[in-house]
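Here's a solo chain for you in structure tokens, the form predicted on its own.
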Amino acid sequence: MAINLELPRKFAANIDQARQAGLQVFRPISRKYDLAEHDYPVELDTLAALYDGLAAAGQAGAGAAGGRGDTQERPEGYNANGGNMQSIINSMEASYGDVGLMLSIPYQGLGNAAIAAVATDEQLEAFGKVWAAMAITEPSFGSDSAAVTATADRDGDEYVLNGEKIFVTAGSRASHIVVWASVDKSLGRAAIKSFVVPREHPGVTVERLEEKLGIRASDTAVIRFENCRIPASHLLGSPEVDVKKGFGGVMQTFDNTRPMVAAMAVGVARASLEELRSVLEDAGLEIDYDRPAADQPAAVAEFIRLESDWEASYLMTLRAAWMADNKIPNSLEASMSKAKAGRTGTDVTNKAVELAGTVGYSERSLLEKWARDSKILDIFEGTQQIQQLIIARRVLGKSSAELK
């Protein structure tokens, strides 16, 4: 029986909305905010209000954060395509316009995906409509999330947070921050929990904004937490420390956010491929899929290779989202999609600059910008090396202690 790889028709309207936002809202101001880092893209406020209305009507917006998937009881064998798939598709289309602006859409932060992944029903009611950034990385570590040194000490009905977080995307703009901290250092990684903290709250200080290579439209902050008191109810999920479960509970966040980042890479790579195709065709190089790549000009053969890698990244990302919607553990597939799409994104965008020559290296097109933007998508939410390590552990059945 043939496999149908077409997207469900019910997503057609969402795809069209996100694509129009990418092309008609993001693209025209893309260069403007790349050159004006730290200026807030005021054009996004109207877009955010529009998508908030669509979400209230049951349709997500261009950068909708990941959801819980289809929570209804379905017959065995039922194929669900729900919130996660919709978010992935929207992220692809919006990032096709501009990934930095996509990351700047109010109420669509990476922290929102974290809330959707592990929050209780009561917490979803309380925090489901906030704009949440996510604070994991610290000055002492990058991709090793188990090395968190920030602390959250219980004091009656409150937790007291202390620590410093760096590279917090939308950290100075979001209304809330999802902070990873340890509730008991003696219990190791199992004691790492995530907390929802209002940005404008006693003990929270935005120290500075980073100057970056790419995604300049999106601010990236250093935030310090000093004796920051928050209600105990702001701890996402269960407060119990399950040593047997280890780090698995809080890592559920990445099962949602890694396919989201993969989708961003897929969107940027597609934009570069389409622009490169136009450059090649203008130079008189026709891409002929009926002939072997080896029998065509070198630039065309390279384009076909890049396009096939892109196709693989696209399908792997959809698979990770589909598994989440169908309540199938997707930790392996989430890392596979992130690793493949992140690497493909940098390969495609950099090769596009190279093959386009002076047009690609200059600011006459957005190719050089997309090459700069794509690099972060192979780094944040876990670097290429971390993803390969996770994949190896899952495939070989090894623990983090057994395979480092």
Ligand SMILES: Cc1cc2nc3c(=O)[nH]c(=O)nc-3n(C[C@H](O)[C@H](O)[C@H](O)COP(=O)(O)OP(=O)(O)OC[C@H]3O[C@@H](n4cnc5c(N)ncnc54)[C@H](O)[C@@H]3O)c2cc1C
Second form
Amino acid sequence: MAINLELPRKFAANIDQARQAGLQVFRPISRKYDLAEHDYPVELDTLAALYDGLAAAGQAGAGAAGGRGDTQERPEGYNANGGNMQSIINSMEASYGDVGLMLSIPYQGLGNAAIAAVATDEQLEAFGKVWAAMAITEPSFGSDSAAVTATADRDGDEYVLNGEKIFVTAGSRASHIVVWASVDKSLGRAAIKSFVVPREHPGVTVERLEEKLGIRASDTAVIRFENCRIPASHLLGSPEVDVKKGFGGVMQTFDNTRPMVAAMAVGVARASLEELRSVLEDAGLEIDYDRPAADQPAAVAEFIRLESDWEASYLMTLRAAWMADNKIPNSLEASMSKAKAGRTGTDVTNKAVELAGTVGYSERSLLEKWARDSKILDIFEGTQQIQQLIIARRVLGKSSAELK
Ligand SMILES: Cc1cc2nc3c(=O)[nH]c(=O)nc-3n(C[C@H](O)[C@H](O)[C@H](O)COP(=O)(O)OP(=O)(O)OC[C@H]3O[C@@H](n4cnc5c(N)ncnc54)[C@H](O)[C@@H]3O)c2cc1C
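I've shown you the form predicted on its own. Could you give me the structure of the form predicted in complex with the named molecule?
Full assembly next; the chain just shown is listed first.
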């Protein structure tokens, strides 16, 4: 099947909406919420109301995260270009406005992408419209997601959750939290399942919020679960523990969330590139695409290099989403997009600070903020090193025991 990366025309209105939200709602308040970490951006309520209206009218809105595309059988060669592609593009546009605020958009949580990846049709019906954060990381581990210690014990028609989760993005604002916990520790990683837990629920306590380098508009919470009872139907996907299949079930989550984070990096990098272009032009440096980069001023040659890295990140991210929409396994490409875009986001935004000099380093522009904001996109949902490890394992055909 040939890959068609032309953006479907049906997304045009949606892209425009997300871009307008990014430019007209986010940008004017970017600095305000960077300086006022932990304050709730009330302006997002208006946006949430707008999305509710769009959802009711049958349009996705910029808040639709990680859809699975439609599930109809299609003739061979059909290009679905559905829900994942749409979420990715929305995420890029909103992050072009402000990635911290983007992470605070109601219904756009990383947990929403997790639900879209793993939920059954009934669960999609039940949880498709909640605002979900994602809670994997614990005090005892970060990268090694198989080391989950939180437990979910079955008791009749309920599960009882116990454990502590740290660094939960949108953890104090989202209506729900997708929590990874083990249903039977003696069965190892295969017993790790994800559960949808309402945030305002007996046994759920938001302990505190982190103070951070970047994405300060986004809340990052420590959450404790103590004898928290939820209906058994809140376990996402199949409750069966298949020791042979191992970790596959919950890990599918990352096939959706990694391209989503890559898209955020693509969005913030584009913001920096545009600002840098205008700074260079103000300094009298024109970017000439008809001449070899090596024949142009060093700053221009560097700009062209950054832009080509950005283009590669953009295309790899679209490819990962396109594959998901066309039901082609995309774990390798999801990690590749995250590795490339995460690295490029950091590179572009930091180089932009450097090349823009005083304008880049001071608070006169948002360049220094974007350099701080982009760093997390190369850390959460799997660090740069972890993505490279996963890619190497897949390319070389090695298991996690063979290549650590
Ligand atoms: C602002 C913010 C928001 C976050 N949001 C969320 C969220 O919403 N939900 C959630 O569950 N978590 C979240 N996290 C946690 C994040 O996913 C982890 O920080 C990340 O997975 C890395 O884990 P760690 O910090 O414990 O680092 P470690 O796992 O301790 O790693 C430390 C270093 O070692 C490297 N490393 C580790 N293992 C290997 C290996 N095998 N080979 C080579 N290098 C290796 C890592 O790349 C890293 O550089 C968030 C973190 C931050 C800072």
